[in-house]
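Presented as structure tokens, the chain that follows is alone, the form predicted alone.
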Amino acid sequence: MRLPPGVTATAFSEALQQFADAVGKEWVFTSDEDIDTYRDAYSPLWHEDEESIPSGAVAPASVEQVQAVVKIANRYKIPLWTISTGKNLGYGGSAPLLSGSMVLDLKRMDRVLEVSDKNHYALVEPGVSYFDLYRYIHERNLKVWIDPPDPGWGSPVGNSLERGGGYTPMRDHFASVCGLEVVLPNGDLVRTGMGALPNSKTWQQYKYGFGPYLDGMFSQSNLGVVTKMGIWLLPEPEAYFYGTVTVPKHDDLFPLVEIYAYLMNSGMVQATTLVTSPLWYARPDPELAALRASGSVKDLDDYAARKNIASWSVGLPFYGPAKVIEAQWEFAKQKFSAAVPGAQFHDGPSYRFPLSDDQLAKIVDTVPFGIPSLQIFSIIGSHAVGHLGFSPIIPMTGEAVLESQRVFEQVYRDLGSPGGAAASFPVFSFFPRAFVNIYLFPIVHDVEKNRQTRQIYRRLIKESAARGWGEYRTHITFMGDIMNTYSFNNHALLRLHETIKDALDPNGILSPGKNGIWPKSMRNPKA
């Protein structure tokens, strides 16, 4: 039997019995077979001593059972690693950062408590998946959309608390959270916002309540266990249209992004899109490869002109009344035409809602229409068993796009990975006013290749931080590395996190090490 750190076999056996008394014996898991299901299927530490492996798992079915589990863990100082559906693949899955932790598995708490298609919100428990919430809405013919990420088997609670992103106008998931119910590390129960008012009628309609706004404390944190969450939904729009803008020259990227940022920040484009280079997706050509290596902008422009390939493109998704969308697209074309000579415009898919079954059957990616899927997994090559994402936040400027490509390509070359990989990935607008670069590394069952991946990843972290780009989310293996880059004023932010952690969780039982926040007993002195 694997033991939690610092816990004797006798104490652990006593705690397991008490967990069983609280949640039922069948919902406490300690066998090797059970533990394997909670390991990280995409671990970059596969078959290495540092791979994180839990000591077991406990799965409560109610708020009261969560409170009981937390109190038992405090009594025996057993670390708990909280998951919702455990589908956080690419970031650690259901595995804890600290080996020997008990996984606090909330997937049995799977009730959709309320959905309003008049005020457009839902109230859900952490075990509800995006598929579950979509089915609940669809079966009742409610005129609201969810905003699923890729993929849709995860939890709105888990994804929102990890600050994930989607594709519709509700794409910034934590920004759509309204009202939390949280079990604190001592087992106490608190509701935030208007939920603190008994018999509140606006818990999911007004975020702030009265006094300090605390919801952010429970996002990407180890300060509590969220057992209910309100989330704002999108009223079903009348129509959708996707238009693409292409520009001919390399340096057209600068006005292209400037106009795009204007459209985004003024609210005309409110959904996730991407900026990419069609040149990087052109058929393999030795001449183009040589031009890329030379770095000559003029030669690249000449090549693009000869081959009739655009240098850059950006897609613009519009949701809303059909007449408004038509006017927005016309306005966008006017702005780009005035700023970029030679800009071209391409009408893409256009739909009126609700979609028919025949229309849905022809759509490959349904996620932008509020319908969860698992289609994203088709991008992973057959040579990989998983992936790892590096995702820094960069300014929404053409200069930042080009600089990030140059920097990351150089890292790949320096560390023996093929060059050109960085520029082949688009930049996304999952969040307003900034871009997210997402680079996917394959995870394989090869220790040396995974070590190289970790080496490249850590170098990318340092190079990004040196230029003022920070990652917004990461795999458990790199949480300490990322937090260490947020070092203003001798790590003042981390010191604040640690002060709050020590006050709320003096025994350090909740998710030790998550996002670099360790309890005092496990804290390493900083260099």
The other form holds:
2 protein chains.
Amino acid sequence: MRLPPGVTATAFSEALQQFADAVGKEWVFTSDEDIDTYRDAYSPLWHEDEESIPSGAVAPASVEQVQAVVKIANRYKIPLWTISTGKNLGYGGSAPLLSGSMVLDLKRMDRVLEVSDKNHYALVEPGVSYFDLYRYIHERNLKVWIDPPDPGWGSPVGNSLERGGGYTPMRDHFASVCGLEVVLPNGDLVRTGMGALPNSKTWQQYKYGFGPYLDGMFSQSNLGVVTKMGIWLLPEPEAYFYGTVTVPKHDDLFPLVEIYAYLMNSGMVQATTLVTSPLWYARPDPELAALRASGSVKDLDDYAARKNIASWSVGLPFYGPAKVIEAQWEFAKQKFSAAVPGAQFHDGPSYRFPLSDDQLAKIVDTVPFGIPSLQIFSIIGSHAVGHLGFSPIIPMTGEAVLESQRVFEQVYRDLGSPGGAAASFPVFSFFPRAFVNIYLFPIVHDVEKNRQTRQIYRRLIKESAARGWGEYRTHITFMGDIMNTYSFNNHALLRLHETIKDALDPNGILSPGKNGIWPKSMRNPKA
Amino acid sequence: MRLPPGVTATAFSEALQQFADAVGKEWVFTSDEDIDTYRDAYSPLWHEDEESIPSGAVAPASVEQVQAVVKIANRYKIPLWTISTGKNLGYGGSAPLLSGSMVLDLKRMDRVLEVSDKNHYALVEPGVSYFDLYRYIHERNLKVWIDPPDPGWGSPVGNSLERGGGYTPMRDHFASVCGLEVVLPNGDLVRTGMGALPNSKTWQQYKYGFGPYLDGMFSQSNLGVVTKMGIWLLPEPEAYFYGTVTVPKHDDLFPLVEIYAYLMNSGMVQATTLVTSPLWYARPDPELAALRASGSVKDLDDYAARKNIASWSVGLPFYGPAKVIEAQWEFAKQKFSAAVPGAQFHDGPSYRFPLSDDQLAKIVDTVPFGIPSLQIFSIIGSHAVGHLGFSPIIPMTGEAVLESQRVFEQVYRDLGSPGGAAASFPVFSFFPRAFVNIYLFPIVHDVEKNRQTRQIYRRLIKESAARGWGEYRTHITFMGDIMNTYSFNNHALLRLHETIKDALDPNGILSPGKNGIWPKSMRNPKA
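If the one shown is the form predicted alone, what is the structure of the form predicted together with another copy of the chain?
So here's everything in the complex, that chain up top.
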């Protein structure tokens, strides 16, 4: 039997018995086979001593059971690592950061409590997956869309609270959260926003409530267990259109991104898109590689002209009435044409909703249409067992795109690219007003390659922070490293997080170490 | 000399000397004349013993001075009531909730630190008013809009943190906040979001940072003094158009609001508008009053048809390229026409930006065009000295509009309408996905009338809460009453606020009582 840190075998046995009394003994897991299912199959610490392994798992079915579990954990000082569906792949899956934590698995709390297609929201429990919510809506023919992230088997609660991103106009998932119910570390139950008003009529329609607005405190957090969450949905749009803009020259990137930011920040483009370089994705060519390393803009422009490849491109997804989209695309074309000689435009796919079954069958990636999918796994490719994402937020400017490419490529040149990670990736607009630069690393069943990956990952964190770019989210292995970069005024923000953590969770039972935040008893003195 | 509660005259004198050493003695105010300027000239407790009066004011000019003031206040346990420009009229102005508090007046911190018209944001200090920020932008001919609230003399920091609303697509002011710098109650300085990363490049472009997202905790809050704030701006739109939809019959309200919610939640209408009844604003007519009291839909429809007055109307403001607006208005007209026989459409004002000086001179209310104004005071009218707003959030449904009108009109019939408050007001969309119902009460220099106003106000709070509608913001006089209605699970949310308050502010020096949150030493046992 694995033990939680600092807990005796006798005490742990007692606690397990009490967990079983609270949730039913078939919902307390401690066998090796069961524990294996909660490990991170794609851990960058695969088969190394440092891989964190839970001591067991407990799966309550109701709010009252969550409260009971939390109270027992307090009694025995057993750390709980909360998961909803446990599919947080690339970030640790269902594995805890601290070895010996019990996984608090909320998969049994899987009720869709309400969906409104008049006011366009849902109220869900944490174990509801994107597939579950989609099916609920589809079966009732409700005219609302969810916004799934790349793989749809995760949950709206988990993904939104981890501040993930999707592809439709509701792409910023935390921004769509409206009202939480939370079991606090002491077992007390709070409702935030308008939910604090008994019999509230607007819990899912108005976020802020009265007084301090606390929802954000429970995102990327170890301050509570969210048991209900409101989420805003998109009314089914009439149509969709995807246009692509390409520009011929290297320095055209600057006006390209500037106009893109105008369209995005004006609300004309509300969905996730990417800025990329068709050149980078041309077949490997040693001549091009040499030109890119030399950094000569003129030579790159000559090369692009000779090969007839655009230097940059941006995709623009539009959602709304067909005629509105037409006018928006026309406006965008005028803007880009006026700023960039030689800008070209390509009409991509266009749809009316709802899609017919025939249309659906032909669409490879349904995620931009609010339909969850697992298609992403075939896109990432089969050479890897899993993946790890390095994802710094950079300004939405051409300068930042170029600089980040240069800096990160240099790291790859210095350290090599273990397992075949690409040095150049497009930048995405998962969030309003900034780009996120996502580098994917394959995780393989090879200790040495994973060690190299961790080395390069940590170097990227450092180079990134040195330039004022911070990661928005990371795998459990790197949470401490990244929180460490958010160090303004001698880690003032972390010290504030710790003050709040100690006040709410004096026994330190909820997800110790999550995003670098440890309870008092486990905290190292800071430098 | 007025004294803060529990502070001796000797101690207070010492503290004042230390404040003077920190900020300069000309910036510490304790004379009666000076204190008068910090009183609420429009207090509903005007000339009554309960009116709260500060013991003085202190005005630091820098972050370091704010830190010094906070540390001195801790030493002497002097409550500080933070204001930015102090123009929070209708909510207490610059007056503290607790008599004897020192006003911490941030008016001297009035620097616009940055405005970007490429990425569309500003970084401002708390003493910067909407007029200041507008002038800064206008003088540099930057192509970005601010979103002023009704009167423009308040500050972006104050209004956004109080979660006020404006009229352009950036109307939800707290939603535009991106990154804070905060002096904590212990004098420590934190930066939230990406600001915690030294040399951050995206402090004003990405809200959440890494780990728990705390900005909301500092809104409507007494947990810190915000000394810098990032705020998203709107790229100057090409054009504006205001269309009005009217519908003939009483029950047409239901589809009218449903389509309105579709347009709003789809992002086609992003700005504040109102749903109202032309009937209510018809000249007073005893026949109509009787019909409305009787509640007969048929009789009301007959009356409206006979008088040729529409039963309901909604205004739709559009911002964007002219051709996009045209397509959006066309789409809206089709939607309403299909759902409501007899719906009529009226083309309102239409503009291209920037406005010429000639055009500007003719526009009465410039606020919807991002230009601050004090015009609202002439709209409220001259019969009042000040005003008080009762503003519950109700669902964006026709049912809720009707029910709230019925309930609040009944209160007026029961209690009368002191000073001439209107019983019926339009509902506004200051925030996404819900309506706010704003009732304005005049505050007059008449103790008895103000007493009646407070009585009716408290009755409205009660009737509202009984139906699950909660206020989003209120005057200092009613903060405790309203927090009291957010009572789910024996006031669990308030108890959480108090736990956080005690952890961050053990001496209870920052804005005691704000929104019903008191420090431990001043807290009454809850029922």
